[in-house]
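A lone chain, given as structure tokens: the form predicted on its own.
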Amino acid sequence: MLKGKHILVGVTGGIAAYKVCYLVRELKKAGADVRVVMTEAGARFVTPLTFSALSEHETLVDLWADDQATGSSIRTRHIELALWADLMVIAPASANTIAKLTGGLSDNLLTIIALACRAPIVLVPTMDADMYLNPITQKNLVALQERGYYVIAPEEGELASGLVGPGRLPEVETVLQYIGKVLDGSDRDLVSRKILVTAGPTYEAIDPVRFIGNRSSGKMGFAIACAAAMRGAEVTLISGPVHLETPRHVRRINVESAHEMYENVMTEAKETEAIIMAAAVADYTPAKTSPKKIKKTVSGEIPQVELRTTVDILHTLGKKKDGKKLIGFALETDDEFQHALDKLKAKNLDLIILNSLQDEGAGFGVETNVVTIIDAAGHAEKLPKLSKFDVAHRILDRVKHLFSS
């Protein structure tokens, strides 16, 4: 599978660069055709020259030098390179780097190329364990996955500053694999699947200025999208009002309200083989919205806002669900188990996620969260604290397995 491919190995600043010599050797013998760029700071740790005489084509470190083996000037290199690769790995991923590319700052060759790259990105994080677990990298890694960027996670182990956790380079049989399974396409198991997800709030207008919302932020359906996408699935997303960018891959539907949410489902829903409702929809809403914003009167006096129920989105899916696996979620903060097994029979789910407030961790606006997946059998599989793009790959390997029975 590597024999012919074109990798790209970056390499940053980490004393675990001297392990990506065994790597390079390794694609070698493998049939790759390996070209190697370093930061600065990783051609401290160790030469060009030694990742030069590996590969067998010139290292490259300097942004402004002239590529002596291709005749590449410093104005084409980065985009030739780029196109060149089948796919980028970055082994040592520093803590730097990492929030380099979160940020789109290209400021040395490396994440220029990175920027331009079309292939494939992996990274293999690489760094002190306090630097690794800080949240300010993870959120960076989040950020990068929910974008597409692959994450290799770092082993647990003992470190270069002696302390013991997670931080070192995997094995280089590890990343290897890895690398393969990209390149094979075998980790894209939902190919031509079509999935449909929903995200985020939606919000009930009181008046043009005020509405009835939720602390929703849309980041588990983002990441279940994603997360769909990166495995071949062909996903439609229809979201609510949050402040999230549109994942790779993923075609995009904007709506505001439990209406427009309801009609853009039953649209979609006819072509879908999938429907995984992570959006957190209002169950009530206005019975009549003002057109002008609501004055406060010198009385005081409040105004009464009646409400009705809005469409049950799940419930319509259910009735006639047509041979399509449904998901559903419920965020509960007592009896949590019970609430979502009535639920999920209640409008005839293939799966149900739970969630509760009282888990820290869970519930909005974090990167992580704690969920129970329960089957139509009443079956429950009690995940630990995940970030929310591993959360979503393990809801995913759920439905493959509804697709499969």
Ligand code: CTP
Given for the second form:
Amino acid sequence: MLKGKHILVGVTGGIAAYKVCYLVRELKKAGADVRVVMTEAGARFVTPLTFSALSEHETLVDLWADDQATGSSIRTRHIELALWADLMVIAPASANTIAKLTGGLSDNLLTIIALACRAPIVLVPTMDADMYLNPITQKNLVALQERGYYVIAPEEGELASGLVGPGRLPEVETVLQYIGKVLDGSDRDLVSRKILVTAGPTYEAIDPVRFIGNRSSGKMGFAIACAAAMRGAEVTLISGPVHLETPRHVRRINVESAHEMYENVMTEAKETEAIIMAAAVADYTPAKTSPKKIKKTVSGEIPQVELRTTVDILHTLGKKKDGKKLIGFALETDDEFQHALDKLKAKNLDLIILNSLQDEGAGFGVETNVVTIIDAAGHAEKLPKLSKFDVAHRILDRVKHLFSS
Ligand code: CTP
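Alternate state requested, the form predicted in complex with cytidine-5'-triphosphate (shown: the form predicted on its own):
Then the entire complex follows, led off by the chain already shown.
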């Protein structure tokens, strides 16, 4: 699998850098062409010369050095290497480099190359347990995963600090296997599947200034879109107003109202094999939108906003499925299972993902979710508290199963 592949190894500062020497040696043994780029901190732990000898290429550290050996110039070397790589693996990936990647900083050769790299990037976070478990590091890792980075969780054990916890570089064999899997696409089990995802709230305008909306952040739908794209699906994401970046390789359409979402879903649905409606679509919209801002009356009269129902998008799709798989979400506060099952039946869905606001770690704006996946036969699978990204993968596992059933 690794034979002839171009593997770029990024080494940042951490004691585990010495283990990466073995990783480079094993990659070479497996027939890969390996190049190593180090941060200055990385080069304090293991000399660049060691990696040059192991990789049989000059190790790059200095952003400003002219590279006579490869004939590339200071102007283009970072881009050449970024394009050369079939895969980049950053091991150990320090908390500092993870934070820089999250923020898009590019202040050394390694982070510049990572920013320009089109190939899959695998991070192996390795650091002290408290640094790893710090919410900011966890948040950064989730953000990077949501943007399409692969992350290998560190192993637990005794750390250089003497503490015991997660933070150790996994065995070289584990990293090799993971890299092999990313390269051979065996986790790309949704290749060419056309999946439509909706996310976020809808805004229903009362006047040019005010609207009726809801608290959906869009994170769950964006995580599904990102995870599906990483697994090779052709993903279209129809999003209500949110403050989230478009995941890599996802085609995004922005909408505002339930009606706009309906129109766009109906257009895109024609070409789609599965539709995952994670959006919190408004059930009601003002019967009339005032073209001018509604002013406060001097008499103190309270304006009445008359509402009408919106079109139920999933219900409409469920009436004529044409072999499409339909997945809905249900956010409930009471009698959760029954309400979700009723929705699944009424809308003719293949799966419904039940969210209960009763569960700690579920709901609006949080990074985690607690869901129960219910299928058309009424069987329920309750998942533990997971990151929204992991929940996304578990939902996609079930969608994949629907494709083959
Ligand atoms: N949905 C939709 N179109 C709407 C409203 C909801 O397609 N106009 C979808 C949502 O995206 C979600 C599912 O239907 O996947 C369930 O939404 P929800 O609002 O919980 O269900 P409702 O049937 O509207 O019931 P209620 O609000 O009374 O709980």
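For clarity, every value in this text was computed on a predicted model and none was experimentally measured. In this text, rigid core is short for the largest set of C-alphas that superpose within 1.5 Å between two forms. Residue numbers count along the first chain shown, from 1.
Relative to the superposed rigid core, the position of the CA of residue 56 differs between the two forms by 2 Å or more.
Superposed on the core, the two forms differ at residue 46: its CA moves 2 Å or more between the two forms.
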